[in-house]
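In the form predicted on its own, a lone chain appears below as structure tokens.
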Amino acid sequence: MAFVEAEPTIELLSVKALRFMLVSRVLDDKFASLYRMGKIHGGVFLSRGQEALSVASALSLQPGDLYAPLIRDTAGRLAFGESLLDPIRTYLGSALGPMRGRDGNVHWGHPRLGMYAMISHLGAMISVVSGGLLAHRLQGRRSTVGLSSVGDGATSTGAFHEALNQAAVEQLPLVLVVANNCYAYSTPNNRQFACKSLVDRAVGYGVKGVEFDGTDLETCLRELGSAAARARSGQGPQLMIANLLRLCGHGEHDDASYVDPNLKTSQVGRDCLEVAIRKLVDSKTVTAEDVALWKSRAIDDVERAVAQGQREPGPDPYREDWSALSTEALVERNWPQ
């Protein structure tokens, strides 16, 4: 007789998803650390107040879906899989990256294992997970689902227009996540768009809309993990508004002086790894000596693993060929003299 493993319950879930949201936050802290001290060059970009509906976006998918995080998505990558030592590999500039070093530091993934690499332009990743939905369609691969996170600029371009309009017609099972931080970078949300809610903004493309509490580990956790349950089952695009405060600025170059002092005090603005902590404490769920102590070992792991990629190597120029990752089996090897 064959046995049905059984759905972890939400508690189970949220104790979860609340481990890979404390490394998230360790790993945060420590690179804020590291570009002030002048070891990482280039942009950083913190997930603080994203960590819950990251975690959430990548616990609702399963083995073979696809996956397009942004900048803000250290949580879902995690829990999608991949190892700590990749994104500070790609931040420290290491060879031995998924990037080897390459393209900045915020572009990397693993196509391979269903995780796309970040593309910068805004709502650009959707037509991406769009595209590798309709693949799996024509290979017979229907039970596969798509998650794209994007930011509520995102959803000012037409990009975002395009993709989720060809989603809907040819009916895909993609779950777009918006992260509606209230800020475009240091554009508010009534200069972006004049509906009274982006999530007004299905019913024109003919998809399911759901806005929701992006502050509230539990509700992030229930409420996409049925969007992807309909997206499997063939009801289409669902479109997901969470409504959160980004906690910092946009990178780590930007004081954050722009945001409204009372979004900061309001619902949007708590931060969602203390509520989850919170929460679960409260419920008995888990003990304030279980958090210190899973605390205390991310603390641990990311600084041994910052302490391997500092050690590691960057690219060499002399030796290194330079064509692009993807294609680099194709590259014609002999050329005619």
The other form holds:
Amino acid sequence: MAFVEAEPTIELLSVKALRFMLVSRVLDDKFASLYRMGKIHGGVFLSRGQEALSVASALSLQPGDLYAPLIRDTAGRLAFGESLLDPIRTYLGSALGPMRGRDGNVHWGHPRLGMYAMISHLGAMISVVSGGLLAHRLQGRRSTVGLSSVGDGATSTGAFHEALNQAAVEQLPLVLVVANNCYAYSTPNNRQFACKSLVDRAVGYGVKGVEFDGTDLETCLRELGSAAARARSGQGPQLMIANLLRLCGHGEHDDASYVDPNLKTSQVGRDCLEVAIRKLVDSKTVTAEDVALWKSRAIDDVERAVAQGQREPGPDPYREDWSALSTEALVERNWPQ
Amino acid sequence: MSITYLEAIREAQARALAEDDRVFIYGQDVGAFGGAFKATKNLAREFPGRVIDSPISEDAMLGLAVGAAIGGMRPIIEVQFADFSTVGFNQMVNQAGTHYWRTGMPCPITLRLPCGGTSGSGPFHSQSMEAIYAHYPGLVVMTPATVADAYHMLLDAVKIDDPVVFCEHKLLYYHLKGDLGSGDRLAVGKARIARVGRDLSIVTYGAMVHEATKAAEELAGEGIEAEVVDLRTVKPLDTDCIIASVARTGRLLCVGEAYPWGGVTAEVVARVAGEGFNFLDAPPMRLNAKDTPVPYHPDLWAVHRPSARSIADSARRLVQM
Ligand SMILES: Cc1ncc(C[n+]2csc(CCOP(=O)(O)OP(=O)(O)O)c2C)c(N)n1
Ligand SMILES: [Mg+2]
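Show the other one: the form predicted together with the partner chain, since we just had the form predicted on its own.
Expanding to the full complex; the earlier chain stays at the top.
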């Protein structure tokens, strides 16, 4: 599924990445407006400000690799190879979407294609990726990598600590990407952890750790590309700490008025999409016209996909099998009602 | 004065903090932000240092609560959604729940769980956890259905020397309004007759009390008079009140929003069958959610959980038996 090309130049990769970032941003804007119009059931959670990190995560992977995206990984999910319809169908509850209306908003995946369907419980996906990697090892598939995405807040869960230690003990090719966006909902980092940097945790687990600027696309591509290569070559888990800022509320219900204004004007507060466009235009890798064209195409694609999603039927409760077991013979159907 | 169920929970915490220096609140985003649902709005300002933001560490949150309780405090722990309390489950059931029995020293914790389904919330922000906690010895499990109960039972929970799991229903947070009531309050562990009737007893708790009451009103139009029993606490279970009601009506329909295997409704049916069999004119009936995770899509969700309509349907069948 993942984008792959024989040793693409960083310029080519950046252009590819930029196009996914544009689509992700346009899609976010569309979800925000659908939310305001009351067209979405439940919450809406955007990726704004994290597109560079997300897309670089997915582009560091190769076919057969494993990917556990999280709440702010629209760009990465698209770059991993899924259809634009998937997030739209999931948010709209379409019966034709990957989750068939059973699960919604950010909770979708394609586990058969190596893209896990996150549960909400933070930290819970990391060891699942490790399990996938162990399965590959036991099956003799030695060169795959697994990438799991979490936020700063998730690093406080027992699940995070257990999984990182476990991956280190097993020396699994796990790339654990922490989007350190300075907040977990309203909670700032100084109420979340007391170490100077989250990368300091790497040494305690005996894994390689790297801290980098999550607002710079090229840096993200280089750092995650190298991390995946190290993992693939047998160097064990990679703890990757990307510093950036969530450029939206926790969800669209949240005005994020608690965000420190100084952070917004600092390096982490830069909009990775604007930075990427400026750099690629300045280096004459792309023109402003190219970007405008891609953006308008993205808008067309998103509008078309949303229109399709809105025409599709929702799930029919009277045709649901209402069964959570795959073993038909074991399904109880005689519940009192 | 009429306030919402959510405001009642805030007010009860404000009063608990004001009346007892041992009380403090600990949970994710509960401080300056006032909590994901605003149940602790302004409390950090009104009670400096006593409303504390926690890291996203449910196991450690509940472990800390146990230690603080043993150390002489009265912690109120807010878990952001009841569903995430599974991460702190071990501390609650194996540490808090066993402590008094093992050591003779009580462990007064109030665990606040925003629980139950709301439309569009999906499998991980909708669950009803009361049965799984009630299964363990050493815990009290409250499921308030009214504004007054949300307020007074939360105050009770803080005063009780044992660990209390306080299941507050998210569907009632903003929509349910009422006053705090006055005069005599029911004791902890006592059920309440929410509506008097002669033809069947609908025994339920939490948000389902309101669905059952709606069903009862619909049934009244058809000449069926349903009595609605609001359990208020599911552990302890007020068996006397339930059986007295069944003795009057001869029929039991027990309704719960949780999954159908076991749970509160099965417990009620078992007790009525065991202790009140002679009062039954028909087999006891129960109605629960379906045996799948809670669905995201509103059309699925509406069918997954019991509703006034499905309760009324069950009641009609029951009175014909
Ligand atoms: C175990 C657990 N506890 C609480 C929550 C509720 N919750 C959902 S997202 C969130 C904040 C997450 O912050 P972070 O990990 O930094 O990710 P970000 O939202 O900043 O991308 C919280 C507390 C949860 N999902 N899981
Ligand atoms: Mg964060």
